[in-house]
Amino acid sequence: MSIPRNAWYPIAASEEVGRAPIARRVLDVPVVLYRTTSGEPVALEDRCAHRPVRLSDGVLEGDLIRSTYTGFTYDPAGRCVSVPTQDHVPYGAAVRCFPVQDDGSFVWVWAGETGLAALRTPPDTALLRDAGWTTFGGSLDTAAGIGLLLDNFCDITHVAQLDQDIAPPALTAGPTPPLEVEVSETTVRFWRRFDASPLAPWNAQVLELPEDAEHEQVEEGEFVGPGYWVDRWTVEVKGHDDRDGQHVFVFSHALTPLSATRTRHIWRVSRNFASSAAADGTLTPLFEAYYARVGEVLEQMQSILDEEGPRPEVAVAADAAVSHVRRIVQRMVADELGG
């Protein structure tokens, strides 16, 4: 799958962010991340202009960055102010700035044409900053492109034959209800509704029910954008006193591709109950395990792709909502290129 340009990528949570240059990457270009003195994020291009070196690797002087093998000093725009064997700057000494936003959750990059990213708005993460909601999560390179991992965030299925563990048994109680798609210009949302059936013991725990209780759940996806992917998984509980409501839980994905065949991927879980360390505790492993899992199956699907290449796939009922995502990512790459 081809990768579109003119998008917000989430390059970094927003506190792996300060006063000292980290180095980053997307679509191939490696990146300088750091904050100026009031707070705000700068992203530049990783390397001088004068020599192939990273800025990464130099240091702030207020709001500059300063190549310590160079001395070239660049401002947070990319220009470079002052090289330190001549009073003037050589004309047009300068390293590409991106775009870029933080919105409390994560720092995003504008990774196209720079004219662009004022038409657009990175994704509502807000709900990670919500007090009304717990989130835990974490983070990690995959060495499969982007594509695959929409792929996967399109088909829960998967869930079961992975990890029985963590798998809601409505996931393996028969053939799944069909899901219900509504599609706009660049965005995908679905949805489907289960009957009544058990918890995982897992998320029975942690909503303090019987195992063998059932409840009606609902499973809702949507594909944001190429950099951003939630899912929701809802348990409806009733005859439960206190316990009855809506139990949900939200799985946020912000992924940035670091070249056609790496992404990283820093994943949230959220929930609107059960806002314990003790819930914590039992959840963080639970999920770190599988998202390593998943990882480790991307990247095989990946390198099975680079050594024999794509071929013709079967399609079923669950491939719903893969096929709108690809068609969305293929016009928006196909818009680039002017048609």
Given for the second form:
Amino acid sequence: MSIPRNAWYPIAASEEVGRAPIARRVLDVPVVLYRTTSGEPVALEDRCAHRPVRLSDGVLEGDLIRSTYTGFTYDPAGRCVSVPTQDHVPYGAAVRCFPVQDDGSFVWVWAGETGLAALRTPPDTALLRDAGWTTFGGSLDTAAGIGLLLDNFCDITHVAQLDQDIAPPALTAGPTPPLEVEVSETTVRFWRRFDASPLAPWNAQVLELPEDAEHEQVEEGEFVGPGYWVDRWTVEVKGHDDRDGQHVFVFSHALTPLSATRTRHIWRVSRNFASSAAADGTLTPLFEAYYARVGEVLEQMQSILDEEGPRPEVAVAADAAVSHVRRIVQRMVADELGG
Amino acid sequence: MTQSAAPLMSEFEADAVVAAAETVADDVVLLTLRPADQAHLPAWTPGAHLDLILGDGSGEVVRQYSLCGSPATRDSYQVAVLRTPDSRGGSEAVHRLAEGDRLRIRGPRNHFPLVSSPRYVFVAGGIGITPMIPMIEEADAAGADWVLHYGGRSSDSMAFRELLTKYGDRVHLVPQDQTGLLDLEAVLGTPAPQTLVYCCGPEPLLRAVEERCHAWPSNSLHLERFTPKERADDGDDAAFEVVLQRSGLTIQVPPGTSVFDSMRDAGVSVLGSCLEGICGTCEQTVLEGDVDHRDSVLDEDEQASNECMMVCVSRARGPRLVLDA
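Follow the form predicted alone with the form predicted together with the partner chain, if you could.
Let's see the whole complex now, leading with the same chain.
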């Protein structure tokens, strides 16, 4: 799968970017990130215009960044503003400056045609900052292309095969209920509703419900752009007094293509119940292990593709979401490349 | 327990409220539509269109209109609709809408995407200007070299002419009562390198532009129709077989019945909207077999590639098609 450039990618978590330059990467381009004295994020190509050195190895001077090898100094727009060996700055000396936005959860960069950035908006991540939700998460670099990660999120039925500890029993109880898929030009949302069935023991534990009690459950996934995926698992609790209501896990996946075959995956697990640190203690190791396991499998897929090449795949009915997501991404790439 | 594995497909659909209804030219109303609840409107790109679903006394009226606002505006959609005395009466119903009224919206979808290019020639006739407004904004933002040739009956009939003044001499307004018809020979007579032509407007303009562009490199011309393209010959409808690979089904399509209807009859959920081969909603990926394309969405090259088909109108040339459905 080729990868769209004209898209906002969540290159770092907001708290990772501060007054010390950090090195990141998007679509094979090295990017240095830092904040100005007023806290605005800056994203520049991480390579001095004078010699092949990283600006991320340099230092900040106010809002400027100076290479500690060449001494070339750049402003937040990427313009070279001083060089150590002469009074005037070489004409046109500059490094590429990327459109950048910080929504309080992620720092997003636009890796494509600069002028188009203002006409597109990064996905909405407000839930991650909503006081009604408790969120934890982690991040990992996965040696697999972003397309493999998107395919993976489109179909979570493999959870039942991959991780028996975390999988809801609803997923292993036989053929899954039919998928409902809702599409638009740029989005794909799907959901399936499971009849009342028991919860995984860890899930019953954090909800403080008996392990054998059965509840209706809804799985939902949403592709909102190549750099962001959201899925949800809702447990509809009835007949348990003050425990009744919709208990929802929201899993947010911020994806940045580092290269065609490597992806930065920042994941967040949010819940609208059991906000205690004790619940975090139960949930965090489970999800850390699960996403690490998913990453291993995706890396294996990438290495098989690298060694043996792609092959036509046998598809099943449940691939309706996968095929729509692939189509949207392919269209974005085709429109970018031109006719 | 055996459960049907067939997925149920739908398009994004929401209740919308008319936030503003303004007359922007003779017989042209510009509607600003906001979601009635907290729903997030899906993002879209230039060339996309939206279904308006209007209830009238005798039932539901569904019409497609190009989005004409900016993709950067995420809390509303805008469409501009010309009142036409067509027999189907959709535009009359739209013109009766007032601020605060509710309607259903569905989509957006896009079969007229703006493909990246260093140069564009935009040709709009009348209300065909609507998809060009976001296209121009995008081409300009991308730093492309572009011109717009916009013809209309009269200056007062031409929507968005004030908005277009900011683009200076890239925009050529051609009101017929003052300057006559668009001079397509001057605009398109000589094929230009690395240039894409985008055209939207009434059928005679589309046909004239298609003719002029025969001399251009293939893939240069992109156009959008509001009404089905006239077909010289619909051919004889023969029966054929369609294999739906993902669903694991083989269905028979009898003469006079569409692939779309046959799929629905077999219980396969397939998207559809206009059912006339103009909106592109029912596009399916073709894995095997020769398609008899009868739609007005795909251009000649896309039809020749045989990679996809609009199942509401197109059929098989041979005895069998295999679809990724």
